[in-house]
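Presented as structure tokens, the chain that follows is alone, the form predicted on its own.
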Amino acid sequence: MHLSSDEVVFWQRGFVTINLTLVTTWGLMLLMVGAAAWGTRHLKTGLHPARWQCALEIIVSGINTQIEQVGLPQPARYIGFIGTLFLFIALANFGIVLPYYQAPTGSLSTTVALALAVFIAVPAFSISQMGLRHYLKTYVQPTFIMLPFNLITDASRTLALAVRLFGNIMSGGLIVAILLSIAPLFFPVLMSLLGLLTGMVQAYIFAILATVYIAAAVTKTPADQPAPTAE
């Protein structure tokens, strides 16, 4: 068993490389577009939809309220970023149960990859919230000494949303080796079950303090500038 699928090289020439990783994160992307595009195609609006469209409407519904119990009044801005950050990490985390199968987000690749979108996401919803100009301000406020710390602030974030995420998901990978390699039918199992509790919290953590990292970011304001209110 390899602690992590980078070890699973299928083809490389150069600093080309074509690994699990990268073949189980395009499978998930494929599956969650296929999967869209089908499901939006067949939307009712009457009394009596799908039990299908239920599932989905709960689903949007529950990441749109913990959105705006995060402090953003209108999640609809932010459900398109944010609830595919945590169905890609939920879905790629509960494929554990598939014989043969690695998460992805126990590859530092990924995880990093994952954290730089919202490194990048963060700066552009502030931005399209208050302007540019504005959000340039925020980072020398009280005062211009302030500007180091920011960045620093920034970057260590970003640094630790991608080792969070990827500490846990390979820890669980390495318990499960070792337990393999002690009691063969019974842990796997056992550990399996409580890996699909463990990925679906660490979806919930990371879509949450992504959340919350752009909440603080559209919330905050220039000392000169008024507070922005709910529209």
Second form
Amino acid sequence: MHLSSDEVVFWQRGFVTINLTLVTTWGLMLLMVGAAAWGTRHLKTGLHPARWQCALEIIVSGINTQIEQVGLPQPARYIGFIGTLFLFIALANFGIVLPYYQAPTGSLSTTVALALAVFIAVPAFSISQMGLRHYLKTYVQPTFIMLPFNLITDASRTLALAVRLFGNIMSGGLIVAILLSIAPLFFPVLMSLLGLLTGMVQAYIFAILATVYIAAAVTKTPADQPAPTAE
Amino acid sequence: MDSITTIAMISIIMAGFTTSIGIITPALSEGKAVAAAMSALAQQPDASSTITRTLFVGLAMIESTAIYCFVVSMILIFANPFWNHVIAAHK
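Form predicted together with its partner chain structure, per the form predicted on its own context:
The complete assembly is shown below, putting the previous chain first.
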């Protein structure tokens, strides 16, 4: 029994390691890119678009609505990042319906990478929206005493994002593996269904937390300046 | 008792305690949060999407404390650093 898919190593030279997590991640990425390219080949504007186009439009507009409701008025700017996060995590967690599949989100390296992406994206969006000086100013609000606490907030929420996703998916896989060895007929199936639900909820939560952090960073204004008007 | 037995015993006992104690408070607080969200939904059904989203985000925050406890107990059982050290010293 493997605690994480990092332990299944296919190829190793020096510090470069190709393990199951990497292979699964790249497989998922190829699948998503291929499906998106195939689905958007013949886009139509008429009344009867293809089924694929309908499905993609539902997904895109649904994510757009969610981003808008959190408080980002221009979702088109953020959907590339947030939508990708959501779709990747959701697909990675959904894959547990396949036999011999180990979710790459059940490995701490993948989830730390995703959390670091959020950690970098939040200041990137904030700086591109408001400028570097304005962004740095938000760290010393309301007084400069809060500077270390604001820094701790950034670090701890990145850690929390990574450990939450890892813990949920890893525990789901572990519980199914343990149950398979003691009650191998019906009960593991039920726990897999619960794992599917948890996986979808975790994908939603990861994406919505990233959106909330970005929205907080983009709309946060120092006390001595008026709030930026919606463009 | 040799040191491997002691470390194994204490690790397993502490893993059980970590999980059980660490799950009590998140369970209570999640129950409180859901109850508050339910009464808010009953009073203002129009704001259901906002309440539900905030509830999910808050539940995720609460739940992560339980997940931390779970991860710590998993480390105690499967990746105990003291255990690995003692086993490596015995070889």
